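In structure tokens, one chain follows: the form predicted alone.
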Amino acid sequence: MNIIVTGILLSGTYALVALGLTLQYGVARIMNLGNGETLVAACFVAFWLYTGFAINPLVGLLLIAPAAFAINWGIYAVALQPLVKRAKNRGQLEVDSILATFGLLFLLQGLMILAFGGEYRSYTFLAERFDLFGNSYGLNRVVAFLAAVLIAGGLWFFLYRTRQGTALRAVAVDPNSANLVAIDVARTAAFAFALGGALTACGGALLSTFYTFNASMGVVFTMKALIIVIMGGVGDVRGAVLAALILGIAETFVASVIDPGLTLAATYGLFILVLLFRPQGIFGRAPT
């Protein structure tokens, strides 16, 4: 039972920074390498905001969210739209925009390691036990899954319930077919692009309450979204919180039971199998 609640409990920031690529992906048809630092950024900002104006980082969500949003839509604007415009195809969008946010990936690094330098940090944040189910789990790890639910049930409801989520799902599907019923296709993919990037910042900032982080770790991050984006198929936000689970609790039973270096390896196990038996994802369907 423990390992199965601390491994939800890691599932919710995994969930949100996973929902933030299928996003970027499936709406925007963007796979960007460069989300894991998204991530770092977040952790670093919330790390700076506490330490440094004593700002609450569920507070600091409220600043950080906003400002992902804008920096990716710019990023977006800038480096991204002109190699939307130029693609003649689908397969050649992926491979540039690939190529464009691995560099990218690189930069952002480049520059956090600048600022911050390559060293751990880490910040004391509601780091009290609390008991559930006759075991004990740090409050922040509790307080940080909730808020991540709290913020993926607002991203369902957006999706589900609103007309621009509704416009949001219907370029997933076929942005030409998008376009024939006046839907804004070009700003539709910006917001998307814009969105995942704010739902990735604020698993970032869920994150730095109680992991310990440093300028290098957003690839480590960004192969993990990508894993459960694939595990629970492109583009299904049910399938990416199931995959998210999955993978937390995978991860906190190796950790637990069996070695704690082996986390990753036990990681790509579970994507080597899932794409062996079900590369469609948990809840797609086989093309015919």
Contents of the next structure:
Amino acid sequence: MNIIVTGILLSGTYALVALGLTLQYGVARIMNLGNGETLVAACFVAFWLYTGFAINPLVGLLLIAPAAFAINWGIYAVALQPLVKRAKNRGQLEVDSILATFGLLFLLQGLMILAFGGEYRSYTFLAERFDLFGNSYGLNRVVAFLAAVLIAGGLWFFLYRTRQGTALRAVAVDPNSANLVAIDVARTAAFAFALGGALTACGGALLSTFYTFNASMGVVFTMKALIIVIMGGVGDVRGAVLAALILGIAETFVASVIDPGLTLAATYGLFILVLLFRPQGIFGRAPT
Amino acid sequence: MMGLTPQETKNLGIGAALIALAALLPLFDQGFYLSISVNIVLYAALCTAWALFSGPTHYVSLATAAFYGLGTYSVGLGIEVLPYPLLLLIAAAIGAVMAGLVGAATLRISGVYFVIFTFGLAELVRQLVTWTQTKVSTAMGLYVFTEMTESHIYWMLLALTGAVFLTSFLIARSRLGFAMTVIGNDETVARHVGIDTARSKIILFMISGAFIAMAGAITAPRYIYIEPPSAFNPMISFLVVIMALLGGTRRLWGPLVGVIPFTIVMDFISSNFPNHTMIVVGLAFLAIVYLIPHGVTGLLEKVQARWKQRSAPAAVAKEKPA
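Switching forms now, from the form predicted alone to the form predicted together with the partner chain, please provide the structure.
Once more the chain from above appears, this time first in line as the rest of the complex follows.
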């Protein structure tokens, strides 16, 4: 029980990061391997706001999310849009975007190592006991989870209940047809990429309240987010949330029952199962 | 017997002569130049082996560090009990099996899965090795004591590079090579003319993985003390991708054009500005995508084509597209 609750609490932040990535890949068609660096950057900004200005990380989200949105829009417009225009087909864009975002990954990671050094950092925020079902958990984890649920709920509302959200989903299904029904595909893609970046940054800021982070851990989170996205099916919100839950619980289980050094192995075990049995994702339909 | 064209015979001859020439290097220098040449030859072997698979398929493989680490580990574990040449073969076999497993899980479906899977593979193998080591023994690393000197390693790597080149050359002439050309141009077409695309890709990946593991095994005595973080260093995978793409994968010798300058640059950066290596790697990736998408050899070919066009405009129409 303890493991399941801890896993679920962890999965909240995973879900946000994965939702960010699934928007970037599903709608904007950019496999953003630098996604984890957005998360780490948000961790550092939240840390800086809290220790430097005593700004509560939850309030900090109101600054971090719009900033991440603007920066990611900029990255898309400057660096990635030329690739979208140049690509002759989907495969070409995939290879190009993978290489370009590798470049971003290393560039950002290198800059952050220069700026903050390589050591681990953390800060104390709401480090109190919170009792749930007879076990106690860190209050910061519970608060981060609730915030993640709220944000994910907001995203769901946006995607399924607004015109702009519907346009986003239409582009995810078929960019060419979306163009025919008067959706500005280029703009929608840029918007989705920026929104994905903002979601990831929210995940990072929430993560920093209870997690020890350093400048070079982004890659591991990108990896986890990628696996969640594939498990859930690319562009699928429900799938990403469910997959994040599964991953969070599986990881917590392996870390507490077997060995904390094997969390990635657990993640990979799930990944292999998905690749072998449901490569189209949990809710995905088999390609025809 | 094999029906070599004069051009091919000439190229083979040039290749053999260059390798023979390079083999003389340890006679002149045993210090810095030999050490950096070992790096260059190591990456030459890794990059050509990488390009063997990733060139025709356009799949960005990041599994290099995993194969390389498995190679060094097989030597580290077996050096006390088995003769060294046998260990090299075992390393190659382990590399091939690993590549076969990874390929079987990912190469049947779209290419993105393959990239993602190989992205974390080195880290996964590292975690598993570390975990097994802490369970089985108390030591974190392994000692590799051999009689091998830097010159021996250099010669072996040179021979390996030669072998990779020869293999690539032979594959390009074989049925498998022809199948890969068709797959690289259009996979749907390939499937329709009856090529088992997944099988061809897996075989090629296995050959590439075996060579990379062997390179790791050859380099193992150089480390003396092998630990998981140094053997499975993910940076190896990224450097290989950069060097190979910088040179260009359309020609057999393309990766070499990237390996030589970039190894020297990285050596300079990591000894003088160790905190800036990440930034250089990042900029190199961006340069590949935005400035030279087909590598330096692609650039050269373009210049050559333009030059030819200017001197003999009529001849261009007859040329077959590459």
